[in-house]
Structures are given as structure tokens and as C-alpha cells.
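What follows is one chain in C-alpha cells, specifically the form predicted alone.
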Amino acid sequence: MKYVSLVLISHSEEIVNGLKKLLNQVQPDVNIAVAGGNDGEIGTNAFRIKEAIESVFSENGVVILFDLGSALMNAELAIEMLEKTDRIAIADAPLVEGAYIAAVEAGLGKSLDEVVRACEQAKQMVKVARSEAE
């Protein structure tokens, strides 16, 4: 694998599958794995997250993006189950915007640290400018 890979985690399988479809259209060369839902229900599963990480792992690294707090706990648990963990980073970024930025940056050949820093900047994005009067 030539680029940093992404793992998208959500409590909803549909959310991460749709996001992966979007990102594959934007940057088809970046490997993206998903771990969403838990046996057809809302939730996350550490074993599925581990499998997702393993499916796209390379020496270029893996950036993990997630939706809600318990997904973070399961991502951390999944990483603890892996033998190689030094090229895996959990990004503190909003899932959709962060993943979009991460896919673009990874596709440009950026390093693991550069991809993480870039997607974490999504937290600073202002999507709607409000006037002082509002």
C-alpha cells in the first residue's frame, strides 16, 4: 500500500459505508476500511475494528476516525489486541469532515503525522458564518 490508510468507525453501518463510498470517489487510491454497527444493531465492536485495521495496515500507517465516545473505547481496545501498533493513530476529528480531509491528504502522499494533523484541523472549520446580530 502506497498511502496512509483510513479506518472509519461508527455506531451505524450505513453511515460508514456511505462515507467510504464518498471518499472512494474523491480519492480512489487510498485504502479505506469500515467498522460500523454491531450485528445489525447500533453500536461498535472491538473485534470488527481490529479486523478493519488489519485489512488496511501498512508501514505507511493507519488513521482511525470515529463518531462517538464508545467507538473510541473500542478502537483503543482493538489497538491493544494488535501486535504492531506504532503506525496507528486515532484522530481527534469530526468523522465526516475529518475523513474527507484525511483521504485527500493521504492521497497526496502525506505522512501519517501530516494526515492526522490535517484532519484534526477540521474541528476548527466554520461551516456557517453568523453575524453578531444573530
The other form holds:
Amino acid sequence: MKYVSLVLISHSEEIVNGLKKLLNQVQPDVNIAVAGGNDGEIGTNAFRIKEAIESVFSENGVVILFDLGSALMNAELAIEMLEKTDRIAIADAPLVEGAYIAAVEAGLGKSLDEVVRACEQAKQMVKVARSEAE
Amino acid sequence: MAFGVEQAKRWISIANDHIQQQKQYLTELDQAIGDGDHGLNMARGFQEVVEKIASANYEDLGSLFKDISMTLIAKVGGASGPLYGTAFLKMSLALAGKKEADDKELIAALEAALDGIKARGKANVGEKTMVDVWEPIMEFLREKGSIQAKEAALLAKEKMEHTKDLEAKKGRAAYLGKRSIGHIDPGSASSYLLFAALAEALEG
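Mind giving me the form predicted together with its partner chain, seeing as the form predicted alone was just shown?
Whole complex next, starting from this chain.
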């Protein structure tokens, strides 16, 4: 694996499956694993997140993106359960936009730190340019 | 006070009874200010825990609490899975190799559980979370130096009710801001049930 890998976590399985599909279309060379839902229901699961990380782990590193609060707690718990934890980073970024940027940057061969920094910029991204008058 | 594997199993079993009975209530609390899954998640998780530990033999408290922790992490989902899972994981580390815990050791283990909850949820007192029940109880037990479980359970109830007055700063309820005031925090309610169950388990 040449590139930084991504792990996408959501309370909904459909959200991350759909997002992965979208990202694969943009950048098919980056490895992406998903951990969505909990036993087919809405929720997140630390064991499932751990498996997702392991499935795409390489020395290039893994960036984790998540949707809401408890996903973060389970991601942190999953990382603590792993033996090697130094090449895994949780990005503080909106899931869809952040993952999109991460996939593009990872596909350009950027380092783990660069991918994390780039996708965290998604928080400042202007999606609708409003004129001064509004 | 003797707190061995049998007492610990009884604690969790009674806690499960309370959670099953209060499933609807916990869900209603969570529907008011969260995502409405707390009762279901806790009921599913603790039912699994009770089934898992009922048939197994445990040499020490550490291995029992480890199983409880792993089952909650695997089955609960929502915020309460990693929070209670971490709490019991910290207890299992604190009680590793111990067949029985004396008061001081059990207090130290509960203290470790609270530290785990705070670190995992990055929450402090006053933010309308389970910490608003756990922290004052641990202050009380630390001060007493013995497991006064009945008094602790009464205090837990009072502190749970006090979360009504607080504005949520953590979790899904924080999105509501001031509108979260006037509702009991679901995590503080399930934490109260845990401490009430501990008091009952140690009485009998």
C-alpha cells in the first residue's frame, strides 16, 4: 500500500457505505474501510472500528473520520485496543467533506500529517458564497 | 464488607433487573434531549452481560469485570457503550488478581472507573452527564473511607435529579443548549440505577 488509508465511522451503515462508494469513484487507489452502525442498528462499535483499522493499516498510516460524538469515544477505545497506535490519527473534520479531501490528498501520495491537516481544513470550507448584503 | 465474585455478579444482575424495568423510562429521558436509544441500548447490553457472566466461573474480580466491560463495549452502542465499558475496564484493572476487595480497594476501583469515564467522555461536573452522579458519590465514599452503599445510592438519586437544572454541554443533548434544562440526564439516571443496585447487592 503506497497511500495513507482511510477509516470512515458513522452511526449509520448506509452513510459510510455510500460515502465509500463516492470516494472510490474519485480515488480508487486509496484503501478505505468503513465501520457503520452497531449490529445493524444505529450506533457505533469499538470492535468493528478496530477491525476496520486493522484491515487497511499500513506504515503509511490511517486517518479516521467520524460523524458524531460517541463515534469519537469508540474510535479512541478502538485505538487503545490496538497494539500499534502511532500511525493512526483521528481527524477533526466533517465526515463527508473531510473524507473527500482526505481521499484526494492521500491519492496524491501525501503523508499522514499532511492528509490530516488538509482534511481538517474542511471545517473552514465555504460551501455557499454569500454576498455582503445578505 | 465482603465484595467478591458472587457479590459483584449479584450487583450486575440486580442492575440489569432495574435497567430492564426502567428501559422505557430511560428511553423517554433520552428522547427528550438525546437520540432516544439509551434504554434500549442499556437493556440489550446488560442482558448480554448477565447471560455471559451467569454461566462462567471467575477466579478473580478482574476477569469478571473484564468480561462485563468487553460485552458492554461490543453490545451497547451509543455513548453509554464506551463510557460504561471503560468504567468496568478500569475496575477490572484495579481489581486484577483479587478474589475479594475490601472497602478501600472497591472505592479505589470505583475511583478508577470515574477517572475512565471522565477521560473517555472528556466531561466534568456540571455538564449534565453521568459524571454529575459519579463524582459526588466518589467524593462521599472517599471521605467516609468505607462503602456506605445505601447513603451513596440516596446521594446518587439526589444528584441525578439535580441534572434537571443543568444545561447540557456534552453529547447529543448539547445541541439543544438551554432547551436541555428541565430534563434529567439519561446517563445520570442509569448511573443511579447502578449505585442503587450496588446498595441492594451488598445488603443481602
